[in-house]
Amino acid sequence: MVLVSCGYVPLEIPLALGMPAKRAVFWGPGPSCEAYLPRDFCSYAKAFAREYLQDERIAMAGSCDAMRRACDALRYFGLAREVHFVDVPRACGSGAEAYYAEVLREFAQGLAGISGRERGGVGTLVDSVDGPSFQRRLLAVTRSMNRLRSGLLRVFELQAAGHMSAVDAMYLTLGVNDALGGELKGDLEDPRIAAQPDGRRGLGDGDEAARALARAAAVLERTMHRADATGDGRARDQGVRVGVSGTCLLEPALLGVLEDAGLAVAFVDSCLGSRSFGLEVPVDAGPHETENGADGARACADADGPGGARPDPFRVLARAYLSKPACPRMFAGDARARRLWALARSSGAQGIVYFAPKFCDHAYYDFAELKGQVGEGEGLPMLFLEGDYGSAISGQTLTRVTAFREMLEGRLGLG
């Protein structure tokens, strides 16, 4: 399994190589983290400093200095069997796309070497990362990921409309993420799902990644069915609406505090929210796609691009991921502020709650910019919350959130 540290690293690449992959989500720093990194250190980056299982590979993005140092610690202390550094650009544009395409190609080549070694050097799923078999698989995986992202975006749209709680929506997202990594928990661990045929996805090799994609789709479909069966399809009463933003919001705890305090979450602008699920990687299905997608995948992989050149799938991925809604790590000018204000207006949010892991430099700079443009410039109240990643939300946080709700009610004449 491949654990990635950042939403800008495409899961499509390891999955196309037959390796289950997911976004790394930890429930707080491990007990040994303090032995490898300083105490006053970004708590999310520090959470990576732990010992991993033999089958776990780490893909660390160059998101910030803290992540670079965490990557160095993993390599120096030998905490993981394989550590790949993925140097994600901080801007989009033709130059950044070309550079990132080569970074992704090298990442794929490194993982392909692992895949070959695990199979004893024979029977690999791809001939090379630039060959037709890999491109066919990459296209099929990309289609599956597009469907998953679209489904999860729909989940958060239903949540914003009051058809399910923000906590439930986030737990569903985490369940799909775990399934992509080859994990299922509780009664979702169903042998029928694990053995589900994947030929309709255009993979057909029966590898772990193909089964992981099938399980992820099953988790999404089953949970949505349960929501309808239990009555969660009915809209809930709406309280004062707030949007949630920050650097990496990867756990439901804060959303639970907001809802417990009587706030309705209008949108979640995070790595496991609208910033990632609004992404669709463009793929050309080809003129002869069949039901299982295999022929369409072959047609796209073999089709000539402009000028007779075959489209570079790594360039396509690079362009799509770098162009998705920017997070605080990107040099996006005032695009983030404009987007956050547009989200607030379209969703009816009356305030913004911004959460930052302690010692996150990106968050501090980002919030100052957003407060100036959205908070002061547009008059939208903003609450800044800071805490350790993965730790329990304190009573002080609940007190501040409650005071924020009362202030918003006063502004709206609801008190």
Second form
Amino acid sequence: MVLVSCGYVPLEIPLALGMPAKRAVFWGPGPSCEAYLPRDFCSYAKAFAREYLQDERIAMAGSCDAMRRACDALRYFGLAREVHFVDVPRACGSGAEAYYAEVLREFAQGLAGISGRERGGVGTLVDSVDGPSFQRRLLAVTRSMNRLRSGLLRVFELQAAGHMSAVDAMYLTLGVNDALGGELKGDLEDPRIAAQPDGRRGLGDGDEAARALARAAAVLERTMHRADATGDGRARDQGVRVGVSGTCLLEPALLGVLEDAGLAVAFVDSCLGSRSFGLEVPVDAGPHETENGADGARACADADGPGGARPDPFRVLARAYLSKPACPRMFAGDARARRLWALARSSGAQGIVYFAPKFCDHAYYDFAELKGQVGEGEGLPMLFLEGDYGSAISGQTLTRVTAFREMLEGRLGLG
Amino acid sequence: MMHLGIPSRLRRTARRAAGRAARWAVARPEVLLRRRWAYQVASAALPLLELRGAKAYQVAAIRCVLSDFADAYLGRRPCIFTSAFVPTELVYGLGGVPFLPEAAAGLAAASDLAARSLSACEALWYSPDLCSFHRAGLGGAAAGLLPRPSAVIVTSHLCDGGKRSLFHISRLAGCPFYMLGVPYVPSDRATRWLASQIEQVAGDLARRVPGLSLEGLAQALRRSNEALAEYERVSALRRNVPAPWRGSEALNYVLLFLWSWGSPGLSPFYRALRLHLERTIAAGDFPIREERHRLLWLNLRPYYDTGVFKYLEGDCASSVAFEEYSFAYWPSLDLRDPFASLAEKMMSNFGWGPIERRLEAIARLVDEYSIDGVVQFAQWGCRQSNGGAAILATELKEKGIPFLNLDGDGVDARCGSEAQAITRLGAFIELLGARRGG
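Now show the form predicted in complex with its partner chain, given that the preceding structure was the form predicted on its own.
Now the full complex is given, and it begins with the chain already shown.
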């Protein structure tokens, strides 16, 4: 299984190589890591400093100075069997896309080396990362991932409309994430999984990634089905609506506190939220598509190959991922402030709750910029909360959130 | 329609937080720095400094800084703000003057300006858990203590705080912001991409900022190479045992090392310094005559008044023989291919890429400068440097070199614990002494 540290690293690549892959999410207080990293590092970076299972590989993005050093620590102290560094550019543009496409190709080549070794020789699953079999698999996986992302986006739309709690939506997202990582093995016997075509098309039956994709699709479908069956699809009574933003925000605890305090979550701007699920990699099957779905693929309008030749799939992935809604690590001018303000306006959010893991530099700078532009500039109240994983449920946090709610209600004349 | 400027109310808050230190407006540093006569007076006073015992290299350094500050504050040349590892040859070559807020924060720490700047930054909602060099730079800009930039250039490599704080400064000033994406692993393709970015930024600046052109680029690179040649001689002289220069003073000149490559003033400074070191060695007039231990100093130092170095160099008779941030890690620049050459300079930074590059550089410095122990000044909030502490400790232990990770803050005196630092340094020196056999 491949654990990925950043939403800008496409899960499509390991999955296309037949390796289950998921965004690394850690639960509860992590093991002490002071032998590897300083105390004043963000809890997410520190959480990576742990010993991994034999079959777990780590793909670390150069998200920040702390993650770079966490990557160094993993490699230097031999905490994980394989550590891949993925150099994600800080901006988009044609030069950055071309560079990132090569980074992704090298990432795939690195993983393919592992994949080949494990299976007793390169080429069992794919010939090479530039060969037709890999590209065919990549296309199939990308389509499945597009469907999953679109489904999850729909979940958060339902949540925003009050048909589902934000905590449930986040747990569902985490369930899908776990399924992509080859976890939730108990679901293997579920007949709905066997019936799921999503993961299988173009991949073959005997591969772990195909099963992971199928399980992820089944988890998503089953939850939606259950929501219909239990009548949980009714819109709930709404409290004051707030948007939630932050850097990684990978756990539901904060959302639980907000809902416990009587606030309604209007949107979640995080790595496991609207920033990632609004992404659709443009894979359009053209008229020449073969049964396995590769040859006629037209991946994006700006074909990079000469004379209408098939575009470089890594370039397509690079462009799509770099163009997704910017996270705090990216330099996109005022795009983040504009997007947050647009989300707040369109969703009716009356305030923003910003959560930062303690010592997350990107969050500190991002909050100050957003506070200046959206908070002070536009008059949208913002609450800054920081903590480690699991600490969002502290009584102190609940008190601050409750006070924020009272302030918002006072502004709205609801108090 | 969304308003995306920094609200004027927020700017006023920052300025209020910065306060006013001097009673008379004319005595305020931000006012003095913008008066032509102040620079004339300072320049006229330089020969007096020499008469009062200042060394020639110290005067050359002041002359170099004064010239740049006059250009920047008086608007004689377009001022380009940069983060620490932007090649300043580019700025001088364009006809501009660089200004590095994080380096200027070190200067500010020596006066009350740092405290004012930090207050102004915190009023803008920035966390005190961020590196104080960047907070002071940003707060200084918000409080009106810095010159007005015509543009801002940052790099994507070291470090996160530099680029984000300068992004905010560019918004405060309403000027163009450029970021050079530096690839993590050097390769021909990576160099070409970075070189094309530098060329694009240079061309764009020459078009957008009046007074800038590419005509002076070759001269700036030539000056940089001349200064590098002098500097390599200085570095070679510093290998002498005992050390011919106090490390505490050398750490002050990291400012010029970061700021002035391509400047006409850098080569004269290093030449004067070289002559001083040659004379010191020839005369045996070493600052610490009975040198007991030689240390390599990693990262920066506290720039406010502190007794740490007096204790180290005086009471403990231990030299900081060399500093990580004084290591010239790049080769001579190629005038025939300036952009690729500048790209190679940026990518050869040993703090970028896998940590093995930094380990190699430190091992080399330990060897070349006959180092007995390594001290890393663990600047609060500096993730890129502090994050490698455990690895450095392990690696140096295997080589038999003691390592001390000394917590502190280079700019924010509120977070500097002098007594604790002295206690820890004392214990470290005892350890070194015990290893030497007493």
